[in-house]
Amino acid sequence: MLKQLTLFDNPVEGSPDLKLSRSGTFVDNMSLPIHRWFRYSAGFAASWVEEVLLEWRIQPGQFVLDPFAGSGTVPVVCDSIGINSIGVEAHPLVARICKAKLLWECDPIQVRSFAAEVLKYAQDQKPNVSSYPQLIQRSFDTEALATLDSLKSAWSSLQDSSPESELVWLALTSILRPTSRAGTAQWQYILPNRTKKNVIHPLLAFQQQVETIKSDIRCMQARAKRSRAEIIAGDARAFASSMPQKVDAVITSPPYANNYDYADALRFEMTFWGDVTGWGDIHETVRKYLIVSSSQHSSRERLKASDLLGSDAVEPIRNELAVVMDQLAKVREAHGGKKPYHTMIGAYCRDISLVLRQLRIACKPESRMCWVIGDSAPYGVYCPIEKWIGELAMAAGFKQYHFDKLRDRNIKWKNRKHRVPLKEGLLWIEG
């Protein structure tokens, strides 16, 4: 099959157009150049980030920080308008994706040439699909996996740490889900037991993605001269010592305390590349470097409520937090799963406090911050997350905060056990 298709001879019919995303705070960035190179669910709209920076009148000589950089929305936006930025990301694969997106300075023709070499080399590779874990084998047709394996082997043999090499790695990584027959649940969990109808052949998907990257590089280079971003692959709870510069502004969205396992979101891609072999590897490879936001995390670390409440990091909210944690500890006994939400919430607040302390060190005295956040109600017990973060920010040395609600969440209660209205919005922190 590899020899029956030739890449890059002609433009790809049906390739995505270069069009701007609609304005708003929570929209899909997948229509925007550079941003669309990888679909990562956790994030916010690039157009909104640019609006905030313009409103704040951030100048080219100033620095913007995102301590939860994700796949790079803030750094890419800053590059596009000529502003310096720093991103911190603890998830190793997500940090690599973020860094790859910032390689837009390279020659697009060289990216295309490297991809063509990968394809040519792949034609002589002998696929070995049996070596993949069951998650991967169950998620692809045999022919598709054989093609992907040949491309992977070719890239591994040719990769030379060059920008074009890394961008071709990103192209291959980004087509894994579109070429898989497995369904995807909310927040990117892969579902091998559910099959989807629209599956793209790997060679066509690879061609489309490389062409998209090539055209987006040209688009970005027409707007900006060079990348002004630096990405720190590290823990947001301990990054200040790695900062090259104090910052003037922070735009970020931390993990929500909603029991979503951010470490598991890209297990599919990490398994394909051999970074992990199964779910059991995720904690040591990824999760322990992230702030606690899921019961899986707090359970794996065997956290104790007394230790969490005894931490000086939660002292400003200790009394209120203790009441909520006690409620959760009691409520969990009535549930079959008995999930340790009480220690999850305690650890989440502790970790957010540690991040805020790092931010106080990293930020200039007159800095501004905007956090996109949502509250939480595990087992139906309400947690005023925005209030707690605001108070922890004040205790860390920031001067004031206020919260603007953007939308309601958890209000369509059909077939739901917990009917506690939630909200999502912007937490503005000054000083």
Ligand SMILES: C[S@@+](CC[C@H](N)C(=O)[O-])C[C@H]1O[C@@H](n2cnc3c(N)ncnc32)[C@H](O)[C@@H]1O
The other form holds:
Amino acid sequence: MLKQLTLFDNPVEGSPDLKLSRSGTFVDNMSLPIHRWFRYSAGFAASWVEEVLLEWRIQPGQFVLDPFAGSGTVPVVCDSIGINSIGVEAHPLVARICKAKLLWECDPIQVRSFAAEVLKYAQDQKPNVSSYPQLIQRSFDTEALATLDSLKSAWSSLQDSSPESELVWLALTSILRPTSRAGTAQWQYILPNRTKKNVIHPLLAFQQQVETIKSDIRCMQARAKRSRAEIIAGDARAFASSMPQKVDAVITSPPYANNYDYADALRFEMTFWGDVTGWGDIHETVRKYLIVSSSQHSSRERLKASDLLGSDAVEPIRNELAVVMDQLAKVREAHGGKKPYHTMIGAYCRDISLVLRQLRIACKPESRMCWVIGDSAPYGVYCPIEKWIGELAMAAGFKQYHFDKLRDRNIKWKNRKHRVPLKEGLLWIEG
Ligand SMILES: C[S@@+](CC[C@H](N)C(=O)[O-])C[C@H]1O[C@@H](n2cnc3c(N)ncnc32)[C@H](O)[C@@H]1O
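Show the other one: the form predicted in complex with this ligand, since we just had the form predicted alone.
Let us now look at the entire complex, which starts with that chain.
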């Protein structure tokens, strides 16, 4: 029988059998200290991560890795139960958020005083609302944007390399959606044309968020002495040489091959901070560093099917992949958008294979991995992703794999009127 640790008061419902338990969604984390500091739609549930670590009997002194760390669910859970962890995340803003969440060792009083300084300084700033790109101007009431701009200028003038400075940056970043009138789509794309009713005043939201950070730091510090996490802001296709240590276990969820554009997810926050000026910048600033999982990505890089199929990384699945890519190339001709899903799928498999090779170097012998993964069917052409990842893992040097289905899904493609049944589940890889 699994026992839930008590750090976060969040009982896991249902069967304790990991094969049947759910990996959950990030919404489950929004009541949990530290996890709730930034709402990242792509994340999985902290309680499930903890359950897997308990089931595996991971001990203090051992190391857990997440090569697609996102907003840091795995390292934060590991910190909460005193286990060493390493996370890799290639999206610069997401990696910064993840790193900030692991600064919980700092003095909460210092965070509050830094925030108070920012608030005081902001009063003397002259807001400049008109300098923001249209996306930002359309997403806020003028007064709200003026307040946020004053907070941003104040933070920019006062920032230093201290943890409190970074946590106040995170506080400001995390209130942008709640203080904006723009809607957010299910997968975090910003929708400036869809206005929402519940909008919080920026000053109130900022003060509340700083208080949340302060109390969550206290909560974590009451249970753990120090953070044992290290975050590599880099590419999972080439991270092994940066690893300080080989690891015992991996828990992760990669992007799915379902056309969700991770680079676009936080365009709103990046535009506010001036990291990008528009959609066009996103590729050079973010997307090109990520694994290929959207047709935007494969089309921007003008990938060629023959090059992808020629890559030795896809050798173990080449024949099956070639058939699927060929079908996708043909089906595409009948669709107006002519999306290059054939090269998207080829590049996705190549990239996942490269990640698995890195993982083989990064993991100790007899290590174990759990991947939360879903298959996909662009233009209705089925791609057996979990089988392919399993086979690529064997070719990379792992010893065995099996897949446990958690749920059926057919969300992304249902508007395209195909009826290919899809699923999501846990891919267990060992050796
Ligand atoms: C499904 S999300 C993981 C979310 C994470 N489990 C959490 O709870 O926040 C996948 C993540 O992989 C990241 N990613 C994509 N390509 C990557 C690459 N080449 N190297 C490292 N991370 C990458 C994306 O930016 C995204 O944050």
